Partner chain sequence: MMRRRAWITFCLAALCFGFLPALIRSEYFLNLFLMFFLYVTVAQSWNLLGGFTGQISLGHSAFFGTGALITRLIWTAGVPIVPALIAGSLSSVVLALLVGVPCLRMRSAYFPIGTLALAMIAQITVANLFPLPGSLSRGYLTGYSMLSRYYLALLVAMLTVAVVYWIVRSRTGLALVGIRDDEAAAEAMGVRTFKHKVFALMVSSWLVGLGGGIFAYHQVSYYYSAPFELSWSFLPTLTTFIGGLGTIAGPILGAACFLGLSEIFAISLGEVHLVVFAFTFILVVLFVPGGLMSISTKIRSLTARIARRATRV
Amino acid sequence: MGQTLVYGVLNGALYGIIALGIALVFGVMRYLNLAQGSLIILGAYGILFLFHLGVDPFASMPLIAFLLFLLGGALFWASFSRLIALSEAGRIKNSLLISFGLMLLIDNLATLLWTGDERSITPAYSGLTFGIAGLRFPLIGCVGVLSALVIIVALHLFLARTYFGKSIMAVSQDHEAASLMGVNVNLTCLVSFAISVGLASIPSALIGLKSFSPTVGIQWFNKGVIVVMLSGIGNINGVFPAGLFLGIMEAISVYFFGAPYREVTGLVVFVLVMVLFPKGLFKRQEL
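Return the structure of the sequence above as one chain only, in the form predicted alone.
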């Protein structure tokens, strides 16, 4: 049971970091970016390309993060910037339509470029584990947990302690009031969207070290959305513990019922939490 919980925590950390990018863009702009999962897989292909050039997957994350940041900024400018003037409901509806089209475009381009075959990044340390108290901890999974914690703390400090971070918080609360106070709303939204896409670099590496194909992005996006809902919409600080909760619940179901029931258990837990706690497991906190 203990070993099962270890894998649940490791998977939960991955869910949390996926949800972080989704929660950021939704909290600031009320955009729901369905293409986030596809962008994660696109980053995984970039890491695979650099790996074939001799670059370690974790060493390539900063470069992939920068490239995804630029791509996110370009996508926002070309596709999403015109939605800022709409109502909250209009932004959600139209962002869903636009990002659905982007998802299909990215998935089909990836299939055209790399075929639909499943790929995996396999460095020399991919199977390494170490033991503590009789439990085995995969090295890659532990690095993923540490990376997720570092990014979440860094993002929290950025939002709470920097001038631009406070601008993001102001825009998330009220676009018009922030604009009247001198905040450049368009620039703030652009950078927030770009950061959310740049955050995909960490799950890109972690998923790439497992296995991936051009069309699995929507599956990982679904995990991220479930975590966002469990944590409470707008509560960016709750996505990591909510991800751990989902991962642990899935791990427990695997232990008692077997792996085929893991996905079903996750959905059942999600429905039950939404029925009992409509605002999520944690108190909602606006960015």
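Beyond the form predicted alone, can we have the form predicted together with the partner chain?
A lone chain is what you will see next.
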């Protein structure tokens, strides 16, 4: 049981970091980026390519993050920027449709380019574990938790302390008021979209070290969106606890119902939360 919980927490951290990218875009622009999972897988292919050239996956992460950042900016500029003027419901619906097309596009291009085979990045340390108090801790999972914590704290500081971060928060609260205060709404949206796509590089590395194929993107997106809905929309600080919550829930379900129904548990929890608590579990009362 203890061991199951360890794996739950490690997976939960990964879910949290996937959800971070989705939550940022959703919070600021009310865009639901269905393609986030596919972008993560795209990043994983990039890391795999560099790994074959002899670069360590964690070392190539910043480069992939930068490339994804540029790609995100380009995607926003080419398509998503056209939706900013729409109403909130219109933005959710249309961004969902566009990113749905984008997801199919990326997945099928990836299948064409790299075949549908399952891949995995295998550096020398990929199977290492260490033991504390009788429990096994896989090295990569722990690095994942650590990087997730670092990124979340960094993002929080960026949003709360820097001028640009504050303008992102302002846009997330009210587009019109922010633009009246002199915030360049379009630029802010573009940069936050690009950041959210860039954030995909961390799960890229972590998922790449497990295993991936062109079509699994949507499953990882689902984990992310479950976490976002659990934490409550626009609540970036709740993403990490919600991710851990989902990870632990799944671990417990594996303990009771067996591994095949792990995915189902998360999805059932999601549907129940959507129907019963539409505002999320970790949302503070709005002012």
